[in-house]
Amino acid sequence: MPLPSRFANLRLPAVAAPMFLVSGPELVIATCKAGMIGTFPALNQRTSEGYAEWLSEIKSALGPEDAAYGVNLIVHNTNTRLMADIAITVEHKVPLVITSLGAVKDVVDAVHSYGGVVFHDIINARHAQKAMEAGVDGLILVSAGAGGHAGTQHPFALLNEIRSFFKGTVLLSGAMSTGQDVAAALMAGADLAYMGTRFIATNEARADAAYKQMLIDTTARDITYTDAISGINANFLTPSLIQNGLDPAAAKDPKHKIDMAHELNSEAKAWKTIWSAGQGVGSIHEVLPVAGLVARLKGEFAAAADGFMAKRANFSL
């Protein structure tokens, strides 16, 4: 379907996903200026006041020719900041809001009140149906192999199932690291690709240098899918689990139910020293500035599109 008008300045049909402790204003601004949608989790700023400051910084840095930006709001009853952050989001008229861990109509209505767009991330059809009932504009399909909290369904299977009943904007996530992957997502029927892990290995990402190096040094076989870190299944770099004294083979039972207050505790090491990544790490070979990475992605995307048309010419359809 046609993309919302707010995304008219996109020069690559992709979104840099909001990553806990990794995405900040620097990454968002560089991504938007390069022609992709840049996003960050509101909770990456430790206070609502700080969140408002980040929004002001991003808005002042972006011009009318740059791509839109977005924020991720955790819509969960343990997120004690939610109401304050929603009020700030409305005040700043954030173009795109990505909701996670809950699709609530009141939140969607608040964003729609100023013309904003709401995308909700899902891992299965049941979650998609609930998000539709809340009135979201788009769905982010977090399929098998995605970094962070991820589902287990194959991208094509999940995409085809959701497309059978949802007519809004669809974003596909899961092990996407190249421009060819972006092209494949669109060819499969998605409107946008959703990329996270590849943007950790950029100069602007707020990730430890050792984290970025581990992305370069690992492949898909070095990813562990477990709910032992935050109570929700997610993909993590196996070496980082081992460095923290965890046995990847035994990391199956949750240590605690999800609790955003716990996750934000400065003493909690989860996600800070245990590093998340998707199965696309095998395609990451260097740390780049965002501008350089997006330029490469654009070239790969164009080459993939041209290559498809050349192959299509070989067949009479």
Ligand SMILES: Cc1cc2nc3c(=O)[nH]c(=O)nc-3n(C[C@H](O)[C@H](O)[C@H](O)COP(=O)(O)O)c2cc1C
Second form
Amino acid sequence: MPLPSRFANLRLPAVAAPMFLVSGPELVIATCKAGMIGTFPALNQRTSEGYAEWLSEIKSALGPEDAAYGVNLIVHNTNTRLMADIAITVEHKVPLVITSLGAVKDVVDAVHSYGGVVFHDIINARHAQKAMEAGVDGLILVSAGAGGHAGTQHPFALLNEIRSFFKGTVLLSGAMSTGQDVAAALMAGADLAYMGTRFIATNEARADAAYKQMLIDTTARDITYTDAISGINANFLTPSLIQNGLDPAAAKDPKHKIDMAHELNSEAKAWKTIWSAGQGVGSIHEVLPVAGLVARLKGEFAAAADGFMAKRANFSL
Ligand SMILES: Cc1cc2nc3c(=O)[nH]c(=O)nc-3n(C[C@H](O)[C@H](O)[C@H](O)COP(=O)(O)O)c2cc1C
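The block above covers the form predicted on its own; next, return the form predicted together with the named molecule.
Let us now look at the entire complex, which starts with that chain.
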């Protein structure tokens, strides 16, 4: 599937995924200027007015040569700001809207009314079918090992299943940290790679220095998959659970429910204290400025593509 025309000037086929409490205008602007799609969750601003201010800031910083930016809207009845945030999104003609939890035709139609594009994140074929019925332009396949609310399916299994019935743009997400991973996502059938955790370890991410350091110090074995923090399964850095007095084994035990969000009075407080990351942490070794990270990703992507062509030449197909 060709990419929507809005993404014609991408210099790397990848998106820096929206991350609760982590992505703000600095990260979005630096990412778009480096040639990748930059995004943030609207809820990272406390109010709809604040959300509108961030959009103005991003729009005034970006020029026509920069990559498009996007926002993430949580489409769920607990999001009391949704209608106000949609009105602001339409007013600002946000190029890309990433919907999570609910895929709703009215939201898709509102974004299409000004020529915007809607991608929806899914963890299985059932969610993908529903999103397709709502008319989304693209699906973000959140596979096993991803940061945030991750799925449990292997990326190949998810990609092949969804590709068999969905003809729109497909994004692959989960544990991608290098340009070689981006190339592999495309080779496997995705149109764009969708990277979260790797972008927490950048200067522009709004994460504590200790959180960034923990990404460097940990590997895939230090990730705990649990629904104890927010009621939906997500991946968290095990040392951050321990740091907060939580037993990682108990967090995985469905009989031993810890409701951190309840204990801390809000989900925001829980995510501020318990740090989420995907299994890709094992290949994060330093905090970089976004421009440096994306330059490195581009180099790795090109080397992987060349390497593949060299390997292919060994076979008469
Ligand atoms: C700290 C953190 C916060 C996240 N917050 C959100 C969010 O608010 N909305 C959303 O759609 N996805 C969120 N995600 C998921 C990412 O958008 C993306 O799907 C995921 O990070 C990709 O996997 P990776 O981290 O292994 O690269 C979050 C992920 C992380 C690590």
